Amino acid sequence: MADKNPRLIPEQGWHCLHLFYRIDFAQWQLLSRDEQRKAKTALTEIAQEVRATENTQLLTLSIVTPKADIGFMLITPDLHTANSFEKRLTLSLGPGILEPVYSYLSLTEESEYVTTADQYAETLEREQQLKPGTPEFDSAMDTFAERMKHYTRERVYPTLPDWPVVCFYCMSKRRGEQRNWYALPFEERRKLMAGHAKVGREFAGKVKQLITGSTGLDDAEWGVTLFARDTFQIKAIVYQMRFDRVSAEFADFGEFFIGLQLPLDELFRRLQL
């Protein structure tokens, strides 16, 4: 059961933890068959408890490369809940069995460059010659409002998809002497991000993206989680994004982790536990 502390829920968004571990197989082999069975049961019960917690989601991942063996992606509003479950997951198979190799803390968030209603209204007038107060204009604005409501809900309070391939990496915007993202005027940054988002929309239905903010929370500024049904689409979107000016001139990337979403029973078999 999660600790009974005062809740620490952010003004906007949910906490997001990415946790990656190696398994100390030498330690695991020192356990008896009964101890191993109890350890796997303990992890299964914790996962069930996490998923039964309000507004909380947990993905269990088999990491494809030797960077790690097992990964968890945890989303929950309360930081106490996130911290408690993280500690319990780390110890779930027994002391020293799961060795942390990488972790990342971030918050789900809405992009600061999102198009506002006023900006969209200006676009309707300028590009489609629609006049405020006309049925066509009002209908277009209503459609925009509904679309933005859905966008905000998916960015800030997402439902994680069950697509099998999960890619995670962190990134920051460059602050070098030659290229400093934060020295650009806001309107220029907004236009650049609009072009960046356009590339992402080309992969609609193929890749789902969750961008979480980590400024002041972890070493980089954003965590990026990509979900896909095959690795080609992950490779394709990251490759195409790097030709966009935002990535080509202003982005610094962290380490990449690729995982496969698996239920715990299959994950135990995959890891030969």
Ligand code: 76R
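Residue numbers count along the first chain shown, from 1. Since the model is a prediction, treat every value here as computed from it, not as a measurement. If you superpose the two forms and keep the largest set of C-alpha atoms that fall within 1.5 Å, you have the rigid core. What changes on going to the form predicted in complex with the ligand:
- When the rigid core is held fixed, the Cα atom of Asn180 travels less than 2 angstroms between these two forms.
- The Cα position of Thr134 differs by 2 Å or more between these two forms after fitting on the rigid core.
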Second form
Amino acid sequence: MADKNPRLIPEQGWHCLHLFYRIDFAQWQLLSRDEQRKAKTALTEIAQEVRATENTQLLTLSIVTPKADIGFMLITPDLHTANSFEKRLTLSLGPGILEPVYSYLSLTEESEYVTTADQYAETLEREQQLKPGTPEFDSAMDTFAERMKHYTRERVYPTLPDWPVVCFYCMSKRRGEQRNWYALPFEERRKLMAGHAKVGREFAGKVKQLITGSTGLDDAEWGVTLFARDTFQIKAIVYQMRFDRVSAEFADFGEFFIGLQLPLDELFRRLQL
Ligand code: 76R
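Mind pulling up the form predicted in complex with the ligand next to the form predicted alone we just looked at?
Next comes the full complex, and the chain you just saw is listed first.
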């Protein structure tokens, strides 16, 4: 018998959808007050259902500039669930009201370039002159293991922050004749990525990043979602990164979106719905 609820859960990671829409105000005006109220309730109820789903998160965004009006960021393990919520969200305010203007599909992922225990042990010996086997060395290694366990989990199974400013763009690494990231040996890529991480760590507490992989899933290779409490920090990190070799020599970017996290009732008021 056919499975009525097929499941499509990845071997690793959760699915991530970024959905951006423009509101067709001409269509919206045609609805009666009562229909408009029902439409908003319908969207609110879907959002509640999405958020009540296991391991599922939904951010609601007011997009700054007319590139889009409303944005959703959805993270959920099962692609069938993601696909079903996406279709329902698109129609939630009634047919033709939410017009999709941009979307992005990606998967949360582990990085190939995280610092390994061996590399960290080597750094401890070299930079802090700690000797393997001593209590100081062992305790530093334990702290490292604990931090990395948390870090790796957060990357693959993240908790999205409630920070108000959300920046999204997609990014690929060059495969040109002069600069081809994928033709570099692993050790060189690892070193370059260590430089990237160093710039990134300067923004600890100011910018949170979620890098989701989209090779084979969407047009670029990663979705970059940055969270901040201040647009200045978004501008600063993206600017600083441009000087780092990984971005300066190898990165190509898509369109940038800035959204503000708002609860739905405020979002409706902001959008004058
Ligand atoms: O410490 C570690 O081991 C993790 C280091 C790390 C990795 C592996 C890291 C740190 N990033 C990694 C991977 Mn990142 N990141 C971006 C952008 O606009 C631009 O120029 C680039 C967009 C920003 C702003 C950013 C921020 N990062 C990646 C990857 C995957 C590359 C691959 O696999 O080839 C991409 C595409 C990417 C892009 N990065 C950090 C940050 C910040 C703020 C950090 C520090 C995080 C922290 O230590 O908390």
